[in-house]
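In the form predicted alone, a lone chain appears below as structure tokens.
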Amino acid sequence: MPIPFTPEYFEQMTPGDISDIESMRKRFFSEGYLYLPGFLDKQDVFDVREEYFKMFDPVIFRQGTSPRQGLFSGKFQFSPYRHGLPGHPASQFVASPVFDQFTRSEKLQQLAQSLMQEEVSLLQRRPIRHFYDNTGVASCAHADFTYLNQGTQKVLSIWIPLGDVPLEGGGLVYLKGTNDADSDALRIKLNKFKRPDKDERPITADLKALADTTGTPWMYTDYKAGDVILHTPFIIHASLDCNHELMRLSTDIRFASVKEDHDPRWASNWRGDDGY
């Protein structure tokens, strides 16, 4: 069921401001995610966007304007349900320098470390998500842990707007007060909602229905190039669908303690077809 914006439903976040990192860690570990708006420099980004966009056809893009815009034509040359698999540029764009140098940037590292108060190391399984207008492809609502729990907890993901996200282009949101719910309880109470078939990990597609379960709003953003917003592997976030003209871009990317095992499964590149 669609879900409709109205205070009921949606909650504007708050910006956070690292230049008080106690306070921004007590905060983090307390509701589950942090907002940090300009934290990347977003030209960097958009060149990131752009090298992207030119492994494609130019059949996808709106004519008269460039990949680094990616603004969708309404023509695919891959099916979204390709997405990541052998041939498509995602699978070979996650194994390129330029991916590879702009995730492991020293700043990012510095942030993570910062705030979990360890060494930390990246993960080398880094999705590139990419979605179209009016296709219905979004992530559902869902807790990482469920999908990295063959090793350490301490985990924190950085999600990366790799350009302009509007709350309409399919931005990343959470389910306030969540960061230490109970996923499988909610997974089970929402059992009459549509769920994806076969895979029972994902909490629910339907959104209006666990906000109305759990009493509780989506907190959103208009993101823009440059933001970046980090979170626990226990709150329950999700994407809305992609209904811009914008294509959706984003990566994920996640830090673990050096101190303790990692999810095996984490430590090879990513694919569209992995289940992870």
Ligand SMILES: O=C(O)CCC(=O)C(=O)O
The other form holds:
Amino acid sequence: MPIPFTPEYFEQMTPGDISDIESMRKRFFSEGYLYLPGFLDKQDVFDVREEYFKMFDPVIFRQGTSPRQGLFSGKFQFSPYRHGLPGHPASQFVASPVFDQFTRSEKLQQLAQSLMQEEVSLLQRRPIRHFYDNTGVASCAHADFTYLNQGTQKVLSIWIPLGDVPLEGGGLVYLKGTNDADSDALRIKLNKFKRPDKDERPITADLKALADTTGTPWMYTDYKAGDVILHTPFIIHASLDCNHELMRLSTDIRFASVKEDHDPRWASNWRGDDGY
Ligand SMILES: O=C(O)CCC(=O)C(=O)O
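Mind sharing the form predicted together with the named molecule? What's above is the form predicted alone.
First the chain shown before, then all remaining chains and molecules of the complex.
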């Protein structure tokens, strides 16, 4: 379902500034997300992008462009529906030293720790998402906790675009005012959405209908390489369709309190068919 780009449906996020960590903590736990532009070194992010795309046949890159740019030629090597299945580069990449080093950076760990104000550890399951222009493949509206509800609620997610992700490139968007998981009002509104019996976890792919139902817009930004965005396990978010020649590449990683048990399904490397 198309969603119009109007103030009724979209509102631009305000960047956070971690030099004032106390007010950022308050904002994070009340709004459910915190956008930190330029938090990581841009070149480090492009290095990871390049290493990932180098695993693909050059047929997927626009002629005369490099894997570091990641511009889509319009020709597939793997169907977007086979993403991360055995034999697909994404499933090997999540086990690579490059990816491991990048996601285990001290800077990300410290960031999670300072917002959670306790010792945290990185969950091993770290998905790679790779969407292509004009395929309609994107992430449905959901809250993370639905996917990791067999362990602590003290989890913080960090979404990291691995390259620039302009609005039309399929960035992550957050539904304003939906961080309160215990709100009956929100639950009643969400019950309006009939979920398929085979998987009740995603709320809907119809972002317009969801915004109409809650009466609140989606918070968006034009992401650049180096930006990160943090979110709680409860806020509703989704990704927009990729309608851009830049291939939409990202990872999302999670830190959880070391004092509580973690969902055991998140203890191994991500695979495209692991069901979570
Ligand atoms: O990258 C995406 O499309 C989805 C990411 C996501 O849902 C998350 O980071 O929790």
